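There is one chain below, alone, in structure tokens, taken in the form predicted alone.
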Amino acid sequence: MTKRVTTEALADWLRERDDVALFGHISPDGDAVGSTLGLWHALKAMGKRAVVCLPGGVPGLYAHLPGAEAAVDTDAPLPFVPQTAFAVDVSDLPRLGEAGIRAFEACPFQAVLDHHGTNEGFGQLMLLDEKAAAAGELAVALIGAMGITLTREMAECLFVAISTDCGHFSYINTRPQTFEAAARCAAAGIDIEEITSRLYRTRSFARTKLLGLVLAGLRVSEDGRMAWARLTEDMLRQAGALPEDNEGIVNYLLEIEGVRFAVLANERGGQTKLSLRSKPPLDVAANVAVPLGGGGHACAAGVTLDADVDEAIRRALVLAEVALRGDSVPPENPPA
């Protein structure tokens, strides 16, 4: 049974622990990378031995963050045998990946810091605030509760975590505490112009080409409320892009006028990863992701299916159409 704890209780727990492995989720995004690295800096400042473990390592978009070079792939050997497992921004145990699960469960002490409302709890302790815009927002508060001064290195990592998960303070999940956490990062002396330029105003040629290939196949439902697109392995080869270069593409679909639900289907070796987005009042996690075995937030969620791209899209559209219509049963002729 996982025990829910407060920020102060988790801070006390961490003070008493050492040899910490910080775990992020598969396909790590800005929040997973920034939050784990920010907390890694904080633990190091306390004199503790710590390591960041991310499935696949740090994506190129975030490789410039302070401490990124010290992070390891969860499949790689760790620099020490961890005693304390700390999962950050991980909504459930499978999101750690197979190697991550083994390493997490091998630790005698386990804790979770998360902001996904679909998180039912794993590990021994969990700090969960589903109203927080990002795990980075919670990490800022946790570092304060541990009595650690927020350094520029910590702040840069955590600002990236917060900014990327709330659409640079434009999504519905942005709340006063989100701005307060970001303000603490700004007060630590980070270069906001340089950070935001790199995140939002710079794109590699390969990533730009991939965006074009994906959007060329964009489709919209007859009523204009649903949009979907495919991202295949062949598209990655044509663009010379990496799998991580798909981050943010699904948002282009949701930005189409009239669209309430968007899905990007990412082909991955016989499986399909669905990135799901919606506009209120459609809860894409509860109505689409969770029924398919995934999770996430009300307006941003995801799931990986053992199905080809077309079948995965069909399943998502069936559920989304039901939710948009307010029906309790799937339509007889779902969109294809």
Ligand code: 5GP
Contents of the next structure:
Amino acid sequence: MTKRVTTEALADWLRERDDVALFGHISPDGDAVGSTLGLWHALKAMGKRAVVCLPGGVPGLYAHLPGAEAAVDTDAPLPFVPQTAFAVDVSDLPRLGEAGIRAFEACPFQAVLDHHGTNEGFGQLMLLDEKAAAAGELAVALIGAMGITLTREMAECLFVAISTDCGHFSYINTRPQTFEAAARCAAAGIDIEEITSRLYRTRSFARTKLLGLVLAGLRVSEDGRMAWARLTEDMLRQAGALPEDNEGIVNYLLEIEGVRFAVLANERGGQTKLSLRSKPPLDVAANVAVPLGGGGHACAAGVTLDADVDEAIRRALVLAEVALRGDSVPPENPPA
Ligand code: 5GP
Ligand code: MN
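To test you: the structure above is the form predicted alone. What is the structure of the form predicted together with the named molecule?
Below is the entire complex, every chain and molecule, led by the chain shown above.
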């Protein structure tokens, strides 16, 4: 049984621990990378031995973050035998990847810090706040509760975590505490122009080329409410891009006028990873991701299916179509 705890309780628990392995999820995004690295700096500042483990290592997009060079691929041998497993931004055990699950379960002490509403709990302790915009938002509060001063290095990682998960303070998950956490990062002296320019106003040639190839095959339903596109391994080869270069592409589909639901189907070695996005009130996690075996947030979710890209898209569209027909009216507010 997983015990749900407060920020203060998790801070007290961590203060007593050492030899910490921080785990992020497969296909690590800005929040997974930034939150684990930010907490890594904080644990080091407390004099603890710690390591960040990310499936596949740190994606190139985030390789410049301070501390990224010390992070390891979850599949690689760890620099020490961890006693404490700390999963951050990870919504369920399988999201750790096979090596991550083994390493997490081998630790006598296990905790989770997360903000996914679909998280049913794993490990011994869990701090879950599904209203938080990012795990990074919770990490800033946790570092404060541990009595650690936020350094510029921690702040840079955590600002990236927060900003990327809330669409730079524009998605529905953005709340006062999101700005408060970001303000604490800003007060630590980070260069916001430089960080956001790299995140939002710079794109490698390969990523740009990939964007063009994906958008060239974009489709929209007859009623204009659903948009979908494929990202095949052949497109990656043509563009000279990496799978992680898909980040942000699905937003172009959702930004089409009138579109309420968008799906980008990423071909991954015989499987298909779906990136699902919606405009409120359509809950894409509850209506599409969870029925298919995945999870995520109300307006940004995902799942990996044992199907080719076209079959995977078809399965997502069938579910989204049904949800859109009901227009996702919450059951407690039935139409009059
Ligand atoms: P993305 O499309 O950017 O990979 O993921 C969007 C959101 O859905 C993220 O919060 C991510 O953690 C979550 N997500 C993506 N794929 C999966 C999955 O296979 N299972 C679960 N539980 N969550 C997922
Ligand atoms: Mn997140």
